[in-house]
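Next up: a single chain in structure tokens, the form predicted on its own.
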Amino acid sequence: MVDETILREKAREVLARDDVRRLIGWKRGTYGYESAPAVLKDASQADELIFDPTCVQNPASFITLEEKLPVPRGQDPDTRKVAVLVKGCDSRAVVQQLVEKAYTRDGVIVLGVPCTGVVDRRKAQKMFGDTSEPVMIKEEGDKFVFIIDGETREGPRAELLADKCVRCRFPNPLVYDELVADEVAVWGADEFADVDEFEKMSPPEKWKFWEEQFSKCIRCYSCRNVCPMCYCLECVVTKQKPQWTRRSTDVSENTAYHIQRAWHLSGRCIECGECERVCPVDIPITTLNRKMTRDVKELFSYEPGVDVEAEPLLSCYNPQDPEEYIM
């Protein structure tokens, strides 16, 4: 468990610091089973931080958010360092982002929390219905106790657990620079089961699936904006000239779109499930990019946000890569 005052204290001392700028992590939300985000620029406001179940967003995902060069004329670059609070998934995206030098590592403090595990909003409001209030949620031993709208109510943990945290295998952040609690031990182990689950279904079966979940897309770009992989300046599904996917939300363009983000996250997806989490139609976007990430890991011994010093997929070559895919 993550101790909230030491949490705390080390964000004070972090942001104290002359050559930081900001510290990124998570606060109370205003409603619901999630917490915010948090952007501080002053040790004074680090007692908004928080750690908990609610905790699911990836605070990595702001990191490229940050003033890209060139500055506006007449005003100097600020080259201070950008702090983060970093779950195990989260920091995947960090070593991602790094192995394609989105930043140096040396512009970035890692601060790594140690994760059992947060809760599913849909699963919580499935069991317990929803709430205009902010829920606060602590874990013990294997239930999750809820604090709603001023009662306490109890719900099983492996019922209410995100997706992700039942299979993961990095409770631990893989980077950071120092840790705001002990680890824990790793629980989850990933065999694609839901990805064998939807190659059992024929050619036919798999494209009603598809045909009915991208119909239902509405090209709000929610999954785009959010993913912490998906920081190009400009979008190849918003330009003009060339322009590969018009902006139409029929079937053929969604599933133009949803392909497409597909292709561009094979070897790169961290599987932090934030795509899929804000997808405000509840599509199921981690079903293709899981089945990606399986490809990639069985034909070129690949996983992304792992390795730090690992170079990225599609600029390294192999000569023992498999080649039957050549006619």
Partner chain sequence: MSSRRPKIGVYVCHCGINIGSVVDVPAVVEYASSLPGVAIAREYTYMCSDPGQNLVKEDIKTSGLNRVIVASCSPRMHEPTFRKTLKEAGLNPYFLEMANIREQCSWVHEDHAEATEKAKKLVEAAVAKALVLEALEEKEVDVIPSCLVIGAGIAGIQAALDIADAGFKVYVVEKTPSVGGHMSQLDKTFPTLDCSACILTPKMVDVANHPNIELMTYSQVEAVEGYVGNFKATIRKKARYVDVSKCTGCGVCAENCRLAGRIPSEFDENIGMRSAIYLPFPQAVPAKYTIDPERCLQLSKGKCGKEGPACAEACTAGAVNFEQEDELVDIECGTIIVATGYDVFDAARKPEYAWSDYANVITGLEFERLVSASGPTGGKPLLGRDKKGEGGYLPQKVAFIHCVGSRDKSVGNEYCSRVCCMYLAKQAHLIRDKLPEADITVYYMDVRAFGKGFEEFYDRVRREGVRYVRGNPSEVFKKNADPEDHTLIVKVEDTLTAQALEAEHDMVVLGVGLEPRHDVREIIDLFKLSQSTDGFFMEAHPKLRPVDTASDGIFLAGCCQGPKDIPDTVAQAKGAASSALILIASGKVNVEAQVSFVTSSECRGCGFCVEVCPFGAIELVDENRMGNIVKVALVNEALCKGCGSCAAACLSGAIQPRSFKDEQILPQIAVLGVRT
The other form holds:
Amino acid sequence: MVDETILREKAREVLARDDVRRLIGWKRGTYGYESAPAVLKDASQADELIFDPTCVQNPASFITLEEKLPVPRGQDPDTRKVAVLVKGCDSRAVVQQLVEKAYTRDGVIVLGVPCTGVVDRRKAQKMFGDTSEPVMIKEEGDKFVFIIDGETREGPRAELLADKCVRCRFPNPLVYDELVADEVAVWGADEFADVDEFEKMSPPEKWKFWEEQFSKCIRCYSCRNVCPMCYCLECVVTKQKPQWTRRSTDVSENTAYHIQRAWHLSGRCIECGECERVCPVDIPITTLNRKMTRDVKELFSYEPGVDVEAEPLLSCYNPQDPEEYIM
Amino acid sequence: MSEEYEPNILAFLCNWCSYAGADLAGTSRTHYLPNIKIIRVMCSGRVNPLFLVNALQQGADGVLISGCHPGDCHYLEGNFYARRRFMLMRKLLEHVGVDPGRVNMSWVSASEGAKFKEVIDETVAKAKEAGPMDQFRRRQLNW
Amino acid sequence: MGDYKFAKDKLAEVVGALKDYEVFAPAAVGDVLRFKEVEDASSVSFDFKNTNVPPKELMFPETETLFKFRVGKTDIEPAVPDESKKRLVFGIRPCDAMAYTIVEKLYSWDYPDPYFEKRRESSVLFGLACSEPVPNCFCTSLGGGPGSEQGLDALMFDLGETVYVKTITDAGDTVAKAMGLEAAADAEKKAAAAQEKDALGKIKRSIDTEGIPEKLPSLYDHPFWEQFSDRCLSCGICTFLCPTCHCFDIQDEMEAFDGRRARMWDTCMFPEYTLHTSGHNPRPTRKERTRNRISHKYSYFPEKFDVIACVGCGRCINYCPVNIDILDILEKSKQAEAKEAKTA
Amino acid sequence: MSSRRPKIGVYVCHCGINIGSVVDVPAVVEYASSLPGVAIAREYTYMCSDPGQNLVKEDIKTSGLNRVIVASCSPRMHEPTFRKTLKEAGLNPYFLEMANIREQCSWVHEDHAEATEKAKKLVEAAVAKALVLEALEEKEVDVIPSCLVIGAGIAGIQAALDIADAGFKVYVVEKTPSVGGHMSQLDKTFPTLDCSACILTPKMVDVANHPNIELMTYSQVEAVEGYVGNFKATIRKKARYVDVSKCTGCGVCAENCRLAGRIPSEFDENIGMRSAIYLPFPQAVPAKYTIDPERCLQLSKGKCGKEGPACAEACTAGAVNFEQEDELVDIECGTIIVATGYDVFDAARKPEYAWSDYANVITGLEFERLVSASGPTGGKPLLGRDKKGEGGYLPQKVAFIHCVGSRDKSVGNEYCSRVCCMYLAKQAHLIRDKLPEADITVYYMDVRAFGKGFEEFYDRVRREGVRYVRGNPSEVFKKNADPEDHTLIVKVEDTLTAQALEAEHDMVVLGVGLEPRHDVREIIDLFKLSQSTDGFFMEAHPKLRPVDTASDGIFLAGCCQGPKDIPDTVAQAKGAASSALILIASGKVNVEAQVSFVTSSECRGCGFCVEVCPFGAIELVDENRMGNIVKVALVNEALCKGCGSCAAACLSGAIQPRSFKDEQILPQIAVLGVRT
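Switching forms now, from the form predicted on its own to the form predicted in complex with the partner chain, please provide the structure.
Every component of the complex follows; first up is the chain already shown.
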């Protein structure tokens, strides 16, 4: 269990340092079952920070979202550190960002937050309905206790956990400068049963499934933008020269976009599930990423975001790589 | 329609082995199906897996990537990278519902004109089996 | 105009009765609601709160071809929408209908947009009053409401067993007659009024827009924007799903030698939106973009068209993945402005 | 140039009837002229001919074409030709695009209509790419005026001497202690019967003494890096354990070696014996002794007799040095000639001929040593000698068997070794010469006497009473167990008379063929060569570039490229030498212009490309991006070979290989993707 007073204390210390530019964490949202990402710049704001099962977002996403502004002549660029609070899953993003040289290790201060699982907004809405008040959630044993519009409700943990948490293998951060609470026991395991299940479908069935899903896509690119691994200065998807995908929305272009996205994340996806969470039209985006994650593991016994020293999957090879289908 | 339908295959051949192998098939007058259209690249490692997606979108019913045998790459390692990339891209496309028979890869050396023909035959056969890939074609028609 | 009613279980027949209309109604793909042309009248239902994607797409599609061309040739092949057939938008919520009245101000402004206007003119809007507002509705703060009639040709109240239909325009009345509806009694009218009153009570959130349009510009360089922009993803959710957002991009889509010029939804939240050919971008960061989105709705648009470009449908709040809450922004803007005023 | 509006000229070649007879050329031309940007579309019988090329040049000059498409044969064939054409007409050579409508269309498709349709598509794709081609700048690099020759058989020797005589530095690296190769083992050479040693040894000596040649025997190339004109090679000079500066080659050491005459001599094909410290053969060059570390007691056992190594004892010059160590030498050279030669087929792989079982079944090469005047028997074809080399008998009934390990699928060698027919004829003649009474039979499949003077020689041999029996022996076995009786039975069917024979012989010579060296793989990995199906090194083009390899600046000479007789080998060696000399003499060479480049404003500095690049041509460097210091990729154009692996690894498309950029390939896909 994370003690928020300790969390805030540590954050305050970090924010007080003059070599720190900003601290990214979570704060109470204005309504509903999710917290809001907090980007703090001043020690006085530290008390806004929270950590509870509403803190689903991946703060690592916001490290790479920050724009590098032109530096006026005669001034020095702001090279102060960025501090970030990370759950176990979030920390894998930091690891992979380091592998891909998004920044250097000493450019960030990582405060690790051992996590026992967060609540899936959609599941909670189904169970308890909507509300325009911020909801408080506490974990109590195998239950989550909610305070919704002033009244207390309960729901079984297992049914309310976000999918990524159900199979979580990394509740404790893999990279950090400091932990704000004691490490917790690992409860999850990942057999990729969902992928196997999906693969029972025939190609035409799969295509039909995705055709329906992708036809919903409005190409708002929230799945891309929220992804902690997606931070190219110019994304091939929106590039005009050459035009890989067209901006126009139809099943073909939408499908192409989602394939491209999944492809660029294969061997890089760290399974934080943000892409699917943010989708306004409920496309099961992680179904694609999960498939790649599984195959990458099976074919190349490779797992991204766990080893800072690792070589990027597609920038290395093994002479014995599988090639069963190659003629 | 599948009976009459002639699949359209796009092949990406590396300049040093497979493209030369295709040339050899020519110089030795090995007849094969005209369904195949060849795009020459310097190395199979050059082929961006997203080319496949684009090819299918443009209306290709199958694709072939062919390079030097492992260890023989004119650029030492290109085909090793290609092997990894396409193994994965194939799996991804399969997951989206693209028949894996549409995504083919082969090692054809400059001296394997005969093998090149076999590869083409098999690729075309698989694409025939998978049927026309219309559902992914860019919607030029109903623009 | 007239007052009509029909039994809810006759919904399919009522809709099916309209032979010479293209009927559009909310249709579900999975959990997602979007207006679609009705193929099977029996699929039409009132069992929804608000569509995920606003019906603005019926007047202003995500993508539409302007013309086709071939490289090296000068002649083009224009594509103008054929809207000879009358369209009925069935079950549109009052806020979304009200949005049309705002957007058309722009599309018929300095020169009329044929694509939008053709569709708008040929459409009859059958609204469906809200009995269960969604969490972040604040339509009442913008002159709308669960039973608002703005932009509608008729408004329907789902009273459980029966549906009360109140026609507002001749076009609405014609359709009602074509549907073969029977006249409504006072009972329905009363029930409807009661329902509207009840619904009003359920709307929790609000904002006093008084003075906002005038004061926002003074906060142009104010740091408070960053409280929100710092967590903005620069995605298109808030704008694409906004019924009053109407920006579009025009792109050439090439196929080797053949191409089309198409226009598609664009959003000021994308970095590319204001990117100049020179590489210069007047809105380089999320701060400027967030500021622009709010300012455009609550200051620039009213300045030009005397109406705030927001109908309080709450979509941008409900779907924002990082809880950027327009009401929160507006409140904070007031506080910021107040502080400015004090210090000044 | 590239900024100007594209004005494309399309030239469709008939290639005589090679294209025209299948593809409807006029139709293709008509189609081409309808395509965007195409200003001119023509057809011509032979585009590669001078008039054909002039056609292009004229149009460029008069109609200001700025893009040229030639629809003809494979770009691997004539791209360089037409690039030159453009250049001569003052157009950047990289504004050329070729459509391969011969090798990959007219020659492989029967249906004329389909072939024509495909040809149109290929031309269309070429136009699509031509529209977005860019001018590239060809860069020159200096060529280090020297050549590294690997292998010092007759091929290596000849190539080295030619280049050295032209006045340039040559490094010759030979694996064995002496130069000379297989030729030095031969007795006489067909068909002229001049003594192999007599014509070879002078050249061997020249190689050793030539002021421009640095000879490194008993050495091996360890590593090679760099590119055409600028290779760096590391050579391991294996320890001889003899100080060559002191060794006089007197040979006292060998006489005193405790293992003198106890070690089979490789040079003599194990018929003769040598010592642990040895000179491979009397005329060896350099005439310096070498200690065989595997056999030498001192080196292998660490102890030689009670009073220590006898050789060192005996050597008055004090040249023996057991402390000697391998030496690594780095050299720089502009060109490389690979002349690593061949292995003879291992007769043990044809057990039916019982070479491993009977002393009087020998290979052709063993025969050469047996009849060589400098050989272990002093030139007498003595068989069955004892350990000391005493005794033995002269055969009376000699059999020669053709095609052992050649033209033989069962051992995986489909090819003809090209020399066996003639060397067996020569050997039959030598037997006739030395044993006028002997009965001589040659069992053959075919006799291929294709070379200058071959047929005449074959005739002569037959006139000398050598019997040629057309048949491929199925088995060779001993008549009976009696050790004194050497009679062998050769089981064969005379295919001309359809008679099954069981002929008696007391000597059987196997005409073993030529094979790729056992260590061919090492050489391939070292120089990145490719192999033909027969396993020998593959030339860049079977007809037009027979001595070049796929790697610029590396050439092939001799049997490493395929079986050859001595004149052919020498001819190819001279070819390779002159090819190398072209580079060396001109002193400059154009390096790849189609290299990768980085659009640094799109680069996120992840370094994927850096890790992918097989040539280490990319590095991450600091860039000042509007005041912020960021890492971006940078390409070293001299090292980049333009493979483009980086582009496929890059997520944002920030790094692209010139002439094969995404925006140049996607239009091709757009055209060819559309189903016709």
